[in-house]
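Coming up is one lone chain in structure tokens, specifically the form predicted on its own.
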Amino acid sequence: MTDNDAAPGRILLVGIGPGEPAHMTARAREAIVEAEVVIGYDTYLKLIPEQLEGKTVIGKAMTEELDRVAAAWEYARAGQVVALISSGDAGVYGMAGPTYELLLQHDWAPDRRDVAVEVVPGVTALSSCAALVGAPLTHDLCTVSLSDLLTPWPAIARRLEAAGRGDFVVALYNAASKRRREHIRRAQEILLRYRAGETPVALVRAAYRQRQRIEHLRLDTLHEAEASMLTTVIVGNSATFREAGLMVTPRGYTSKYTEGVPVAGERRGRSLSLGLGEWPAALRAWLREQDQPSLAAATRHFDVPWDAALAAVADAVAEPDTPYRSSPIDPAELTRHLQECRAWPRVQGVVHGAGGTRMVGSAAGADLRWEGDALVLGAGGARVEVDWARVAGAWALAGACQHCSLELVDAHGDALLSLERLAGAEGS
């Protein structure tokens, strides 16, 4: 039988939620009733035995995801209605992605009449686990899977770094397995770089199933927990607190009102005190309040990229008593500015690296030069250099103590190289 001869088939990508029948959506139930064939991971199929009666049931192992999709495709092409089961939501670490990938490789398209596809959403592990421990997801959040079967660990580590630096509530999926016992410890080490040891953490294993287990602990004791592939770990952000056995992440509503009355500087119907146009003014005000103002300290205080802080003190916007002034440099003019730096009697170069590291060196301005693709200051071993291809922007910065520098930033707006004219140098 060819595709054209077969009756129209369907693939229903069904998310069954955490496994408790009461938390399965009405549409998910309907979809399984409609299905003639039900395909899924054996463990998930065991969660819905009463719904499988009279069906052709195909159980597969954990690592046989593509086999499940291929079987669903063949049955659907033959005109069958197939329910391809995922726990949680089929589109969140579930079967929706690999199904669409394989079908598109077979030149399938949504308008094809021989096989229709429907994604039936379900309650995710993230939301079901959060409901058991309080309200930890009320503010911005992200998920990271610790499984490195399909994603290299360095990529996972970069995502954890970004989540930590961004102060997201973090949900860790696939926390541990018999083979992977150190990954959760490494995740803990990364997140501890950005948040306090007492940050609340919740571990939920097998949510809403017979072997459900909930554990509350602190981030600095996460390595002591017993986690598995069935465990979801929720790590709070800097505002998350635990009280009366509940883990809560404030959105900020209560900080805007006192007994129903807006606090000073707030008014009803206004979302944020610090909007897109107002946080630069707050940064400048913070600088003016410091006994020893530092623009670098301001970037840490407000957690903004270096170029955002430079823009906040730009000539066109800064108040007269702001201790720093900056000006963006036209890329076409950058070479000329570097030539001017070569005329400085003494130049200090600071190369900024990952994790706040810095490499510092000083030399005569005439020792500033290009060597191949690198911009170099100094000679021999006493030199600093930066890959010129990484330079994406430049600013002139002047400030307290006659500070004068040329600031080079990368494509992310982070500091790359600072060339500072040393104060008090002969001839300055």
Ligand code: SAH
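Positions refer to the first chain, counted from 1. This structure is a prediction, so every number in the text was calculated from the model and none was measured. We call the rigid core the largest set of C-alpha positions that still match within 1.5 Å between the two forms. First, how it differs from the form predicted together with S-adenosyl-L-homocysteine (SAH).
Comparing the forms between these two forms, the C-alpha position of residue 293 differs by 2 angstroms or more, with the core used for superposition.
Relative to the superposed core, residue 314 undergoes a C-alpha shift of no less than 2 Å between these two forms.
After superposition on the rigid core, the Cα of residue 30 moves by less than 2 Å between these two forms.
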Given for the second form:
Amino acid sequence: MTDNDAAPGRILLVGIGPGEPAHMTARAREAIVEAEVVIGYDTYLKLIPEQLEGKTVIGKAMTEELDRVAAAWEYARAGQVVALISSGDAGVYGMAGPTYELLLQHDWAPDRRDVAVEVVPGVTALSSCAALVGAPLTHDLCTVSLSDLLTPWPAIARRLEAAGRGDFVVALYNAASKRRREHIRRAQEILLRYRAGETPVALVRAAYRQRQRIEHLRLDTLHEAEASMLTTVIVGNSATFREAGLMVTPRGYTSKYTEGVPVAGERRGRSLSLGLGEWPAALRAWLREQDQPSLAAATRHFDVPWDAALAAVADAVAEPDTPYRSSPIDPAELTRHLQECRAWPRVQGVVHGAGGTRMVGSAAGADLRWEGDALVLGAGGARVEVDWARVAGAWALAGACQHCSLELVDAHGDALLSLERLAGAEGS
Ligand code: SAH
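What about the form predicted together with S-adenosyl-L-homocysteine (SAH), after the form predicted on its own?
All chains and molecules follow, beginning with the one already shown.
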């Protein structure tokens, strides 16, 4: 079918924006004008009718995404210019991904002369819906699609958990359909584990289309909302507020400036006092101020993983009054360090479980050993065990009250096992 001398075929992956012509980019409009064949859902094609005259239009007949991609590939190989229409942005839950997947399966590559591909970016629902409710996205954000047509629910739930834990503003795409009513309620439940009930939420239905509807709610009343196939839900982060009917997520200026002047400890144009290079010193200063300093309390106060707090006090060398000190242990040296712990008369092991549980046990140093895949402390019924394969790093920690321990952390930097030399137990 391919003739090398003919003009090459083209696939234009066009995002047409939310729906109103004014929000379609100039390139999107031009791309549709260039196209000889236009493929897309009827609903989208209706949004661009005046541009379709004289073209081959494939709408109703083809409902499956993959069939539409296959058709585009065939037309383009025959030398035609094909526009594949997506709403919003073609790369956001749109046709761009499936198209490249299919083309690459057919050994197509960007340097192929017979078929060229262009992704035409568009205004995605995230942006258009946000614009209608204020400025809810002005900080870190993520999108989660609640559609379980192609994604297992446990994966969706895990992403919602991560979004909640990370305090991201969350835009929920594919929030509901006739068949999917329960999903939005489940998403609400998960996010409520991390966010206050009064967290502002906006539902935007059919943004910039005829049936546009905007609803402002709170996270704890989200289940009462009516969502449809065309609804995007925007859930604020812990700082998002609602005022005068607007949903706003602060950019952070007020924590750095008052009336244009930097607040105490902050400098214009510089990282915050809790910036990347600065926060460890802030953690150490905080420890110095405590009556009963605890590194574990510091990890909670600064909301950092255990190994980050350990690293922060590794820099305490020049600060003799900082109550903790640490040094990283070279993985190649870890076994030798553990052998040294075996020489301690008595060792206390603390195993940290998910959700903050701890198991504490003590035994003679000689009772520290490997059994199969586990590092084990203790004998008989009372023993603490750690899966050796999960140990990804280790630190020596010295601190208040002659505390001296070996800290094992996992790949996320979370505490796995702390082996502490018990003071005053010599000879007992
Ligand atoms: N490619 C599209 C997303 C397709 S997934 C984009 O970038 O916007 C379909 C979902 O997008 C819908 O379920 C809805 O959550 C959202 N969406 C698309 N257009 C919308 C509109 N005009 N108003 C509100 N939400 C919209």
